[in-house]
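In the form predicted on its own, a lone chain appears below as structure tokens.
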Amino acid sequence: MAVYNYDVVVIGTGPAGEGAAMNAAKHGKRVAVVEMQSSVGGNCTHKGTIPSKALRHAVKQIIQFNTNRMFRDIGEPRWFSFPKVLERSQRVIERQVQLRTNFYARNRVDVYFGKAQFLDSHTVMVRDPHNATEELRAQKIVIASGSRPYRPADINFRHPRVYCSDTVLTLGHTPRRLIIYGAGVIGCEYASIFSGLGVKVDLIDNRDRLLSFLDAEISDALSYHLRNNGVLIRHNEDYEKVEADEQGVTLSLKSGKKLRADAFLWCNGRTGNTDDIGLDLVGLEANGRGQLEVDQHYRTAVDHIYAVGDVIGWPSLASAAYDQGRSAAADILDDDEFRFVNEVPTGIYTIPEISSVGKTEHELTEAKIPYEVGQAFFKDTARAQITGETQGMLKILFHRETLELLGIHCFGDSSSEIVHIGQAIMNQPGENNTLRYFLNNTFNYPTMAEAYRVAALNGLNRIF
């Protein structure tokens, strides 16, 4: 078995993998990793963000062609196989992975295709498809190993109607109808992409109202909105089976309700990727959910081992991760530019996307801190109605009496750009924090200004 030395070894190549190899092998340190799948780019890559994102922007496109007045000189509205629409996703992977493979060349990372098992806190087995070995030994490691859906033993996911989050991408038809389990954010934007193509879905969900943990207004308009495109929300339901034929599949849940459906997608919660990496070797645990837990510094219990990404859980977003494996180098560098992901903007790809960043008003009611709404309809807006993206709203939540922003909500085209400038100004020091220095710098971002200005306006007339 050959051996190998490395300053650092990372165990993934997904967002936070790459961040942490990325920062490491820039400021000089020998770093090697290790991913699981044939190529680069780890889950994220290859069966979760990128894919997924590249079909919801293809059947954006569709939705809005269909739409759209102008277009009927060209033709009448065009449908398109869910098949047809999924060839466009896997360009788009074959393009990132080529340029992640230049990223770790470029920077001469060594990179290791197999299962990574623990031998001990410093030593990491690779085993390839061949079944060949090599040790891989590091002063520091970084398990940025990933996330898969969770899948409970009583469904059986081999039956081709029956498909979880990951498998939904070899989909090799268009259902007529479909039932998705689950209503978190992965549901939730699936509801949208499938109901995009003309697919009637019913979405079932566990909890009262969908996305509990958003602004409880613009949870309203995302059910609305799926509801207006033909999506049927059952919420308080749990499953009792999952029963899957020749010609369908039928969902029993407890309340005694029967679906019939075409086809059934698991979306319902995810679980890490450490059962068998060896942990036990290291005096390492997982929870319930596969995940591990780190200090502010991204440590597990034994110091010199990592932890970044899904793996950690919360708030289990791309961009956070990337962040936070670029955090954990910069510990393992002793970097001054070490900070602790904990304020992250979130970013749901439903259509309309939504995005928000601070507290929701619940969370201010409850804390009984004194604020004040501003709200901007994008229908009102100039550029919403130049674009044609008239649905949605933009909510920004301020101090009544210092004007401080503490919550920036949004529910429409754009939305993570737009909460994205809102959260570099909530991000200032001291008095460039309000409404009024909002009110009076965001025209330096002109395709968002109107929009914010409308709703500081409105925010301020309520109070002045």
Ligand SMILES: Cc1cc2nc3c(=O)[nH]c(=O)nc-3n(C[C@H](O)[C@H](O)[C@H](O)COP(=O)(O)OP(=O)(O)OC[C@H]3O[C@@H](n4cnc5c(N)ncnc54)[C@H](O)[C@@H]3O)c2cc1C
Contents of the next structure:
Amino acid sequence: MAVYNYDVVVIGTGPAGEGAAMNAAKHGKRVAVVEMQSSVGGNCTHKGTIPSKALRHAVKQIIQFNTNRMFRDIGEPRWFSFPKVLERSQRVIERQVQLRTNFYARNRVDVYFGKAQFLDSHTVMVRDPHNATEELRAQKIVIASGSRPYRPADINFRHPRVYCSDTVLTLGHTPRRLIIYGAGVIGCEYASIFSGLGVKVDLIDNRDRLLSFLDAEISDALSYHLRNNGVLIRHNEDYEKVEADEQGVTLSLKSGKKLRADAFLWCNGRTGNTDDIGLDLVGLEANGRGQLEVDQHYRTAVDHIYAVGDVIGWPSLASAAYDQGRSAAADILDDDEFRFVNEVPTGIYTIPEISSVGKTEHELTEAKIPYEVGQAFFKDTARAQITGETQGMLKILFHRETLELLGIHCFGDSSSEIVHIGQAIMNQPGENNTLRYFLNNTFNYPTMAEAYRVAALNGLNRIF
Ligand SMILES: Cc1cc2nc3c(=O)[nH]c(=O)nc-3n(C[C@H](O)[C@H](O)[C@H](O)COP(=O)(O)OP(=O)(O)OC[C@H]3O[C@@H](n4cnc5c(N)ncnc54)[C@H](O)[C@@H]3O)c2cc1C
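Alongside the form predicted on its own that was just displayed, please also present the structure of the form predicted together with the named molecule.
After this comes the whole thing, all chains and molecules, with the earlier chain placed first.
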């Protein structure tokens, strides 16, 4: 077996692995990455963020065409099939893979395709699809192996009508009726995509409110818009069994209800990819969800083995995974710029989009912090009137006395970009981190910042 020596070996080429590999390589380390899929990019590129966002974008364009009166002059509303919309996302994936492959080549990072397994705490064996093996030895190892959908054993995922969030990307037709089980971020995003294609969706939630970590008003707005688009949401439900036959799928719920649809999409939970990478050979153990515990420097219980991205659990977002990977490499490099990634804004690509950062009203009330609310409704802003994307609201929570920004919550078109502006301001030191910033920096043009000015004025009107 050939043996190669490196400073750093990274397992996985998703955003977490890429972030770690690039940062280490750019600082002169000899780096190798190992990827068990046939191309780089991780589940993020092949099964998660990229395909779902490309799908969503195409569906949004279809909705716009079908609902905007201007387009009626050139044609009647048209419906597209799911496979047709999927084709577009495939092209984006190919371009992403090409781009990311070049990053590795340009930065002299060796890419090994095959499955990585620890032999000892400094050695990783790579087994390629033809069963050939190579040994990589390294001073530091970064586990960035990501996650996969959790699939309970009592559901037959081999049946052609039963899908998880990975296999839905192989769906070859447009079902008329779809049951989505699990109303987390992925379930809600797919509910938006399918209902946007005219599919009748039953969205089954285990809890009493959608995305309960969000500000209640935003989560209520999401429920309203999903319902408005034909999604039937059922809260506080648990499945008893899922039975698929040639004509459809029947979901029996513990509450006694039985639902029937053409297809079933499971979106309930994910598991870290740690089960067969030889953790026992290095003295590491994953928790019940396959996740690894790390300290504030992304080090596992074995000092020179790091873990980043979905494999460590929260927040399980591509953007955070990339930053965590960079940070782990910064720790390896003893770089002063190391930072633990903790303030992570949410970006949820439902239709409408949702984004938030900081505290919710509920959290501030619990903590007895005297806050006030400033709101801007998109329909009142010039930008929304121009784009026609009038559904939405920006909500700023700020301290009644100091005017310090405490939370920003938004739903509607480009919410993530809008919150991004606010977060940059929230992170500024001193006086700039207050509501005054928005007013002293008057943005009197129809950009996203207009919403902040309107919300700030609205909030100040409540206290002065
Ligand atoms: C449907 C869906 C939509 C999403 N939407 C968003 C979104 O809008 N915004 C957002 O920020 N996040 C989103 N996410 C989450 C995001 O995709 C993940 O947080 C991100 O992919 C995590 O990156 P990662 O590098 O940790 O792991 P991954 O992207 O999972 O990459 C891990 C890689 O490691 C490889 N690997 C695993 N084990 C081994 C091994 N033993 N040997 C070699 N290679 C191995 C895998 O093949 C994989 O390529 C979404 C996820 C899903 C499923």
